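What follows is a single chain, given as structure tokens, in the form predicted alone.
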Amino acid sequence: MKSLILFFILITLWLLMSGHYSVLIISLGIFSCAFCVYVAKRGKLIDDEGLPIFFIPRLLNYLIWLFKEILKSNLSTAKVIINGKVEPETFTVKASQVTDVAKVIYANSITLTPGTVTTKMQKDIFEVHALNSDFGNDVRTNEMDNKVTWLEGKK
């Protein structure tokens, strides 16, 4: 079933990015996507980590929340830089996610939010660099951690 889902995702992307819809191009696209699925299946790459379809139903809600957080953090970062009140700090935070995919999403979400960067990941502990303590407090409240755990479907 996951092979079929991967094939449809690949062929959809192929058609959207190609922009050419002749019989030859579509045939080559179908062949290429089928070959990619075959190689992925032989390499045992089609699993929950390689094709994380388990969080697709909750993804739109999470992305809306993340974009709102990025916008708010962008404005806060600009304010801190303009005021010159930069007091960087490095701290650790615990991730409550179960799957590696969700942990990576959490680390990348921290980094996408201006003013914070995930600098190191060791199992469930992330090292985070923040522009100042306000940004560090935003990460330490665990709101983003809870959202990613919800996205994972474990809460």
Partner chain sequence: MELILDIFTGICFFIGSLSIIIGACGLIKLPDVFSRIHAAGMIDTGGTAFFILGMIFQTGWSLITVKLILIGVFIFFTSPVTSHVTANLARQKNILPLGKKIGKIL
The other form holds:
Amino acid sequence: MKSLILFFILITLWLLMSGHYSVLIISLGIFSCAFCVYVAKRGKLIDDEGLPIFFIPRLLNYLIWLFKEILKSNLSTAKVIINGKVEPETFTVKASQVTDVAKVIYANSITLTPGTVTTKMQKDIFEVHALNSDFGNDVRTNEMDNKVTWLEGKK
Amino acid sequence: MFLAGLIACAITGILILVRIILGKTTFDRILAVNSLGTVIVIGISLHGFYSSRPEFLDIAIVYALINFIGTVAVLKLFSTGSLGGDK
Amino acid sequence: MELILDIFTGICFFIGSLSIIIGACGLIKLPDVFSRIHAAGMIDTGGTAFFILGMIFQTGWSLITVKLILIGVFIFFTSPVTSHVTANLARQKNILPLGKKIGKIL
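Switching from the form predicted alone: structure of the form predicted together with its partner chain?
Once more the chain from above appears, this time first in line as the rest of the complex follows.
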């Protein structure tokens, strides 16, 4: 079932990228997508971690919130760079997610908003470097953590 | 309009090159090269629109992917001294 | 209609240009590696997002729009990975960040 979903995603990508719809090109595309799915299945890559489709229904809501956060922190970072008031600080936060995929999404969301970067992680403790104490407080309030836990949907 | 964007990309590229020349540690230089790659991806797409040949976007996609792979490969080589496999 | 789309494209390109130039200034100005990663993140998110939005206003709906969105998605997914790998490797090589450390760091 998951192999079929992966094949569908790959063939859609092929059709959108190529733009030529002759019989030869499409059959070559079907052949190479099937070969990719075969290799992935043989390497046991198709599971909940390799093809995380369990949070797709809630993904759009999260992405809109994330874009809003990125826009806000872009503005604050620009202000900090122009003012030159840099007081970097380093601290640790605890992630409350269960699966590894959700932890990676949480760490990547922290890194993607400018102003905060995850520099190290051990099990469920992240070390975060922030440009200013305002950015640090944004992470320490755990708002993003709760959002990602909701996105994961295991609790 | 596209020309203005291209000029902004050129100015940004020059500023990033200053950081590549000045940079104290290796990480500064790798970070700056990665940012330069992102700016070049924007520049390729803008140049495609400027000369009204949007087929340049394919090259931009390939450049974005190779930029990522290249940065991670250089960092891995720098950290472990090999690119995997037997030493 | 053409004029309105042109104006939107101009606004998006202006914000994008401002974003990448401020990011590059930050790359020069900020004091250490960990702070510079934030400036590089600004180039990767703000700059590309607004430039690609501006180009989408010019194309309308075609395969070119899909390719632009794909470039955006690639950069959106790969930028945090390179930032994290750079920061993590710098910490492994025992470079400590400037500024205060709150609590016990790893």
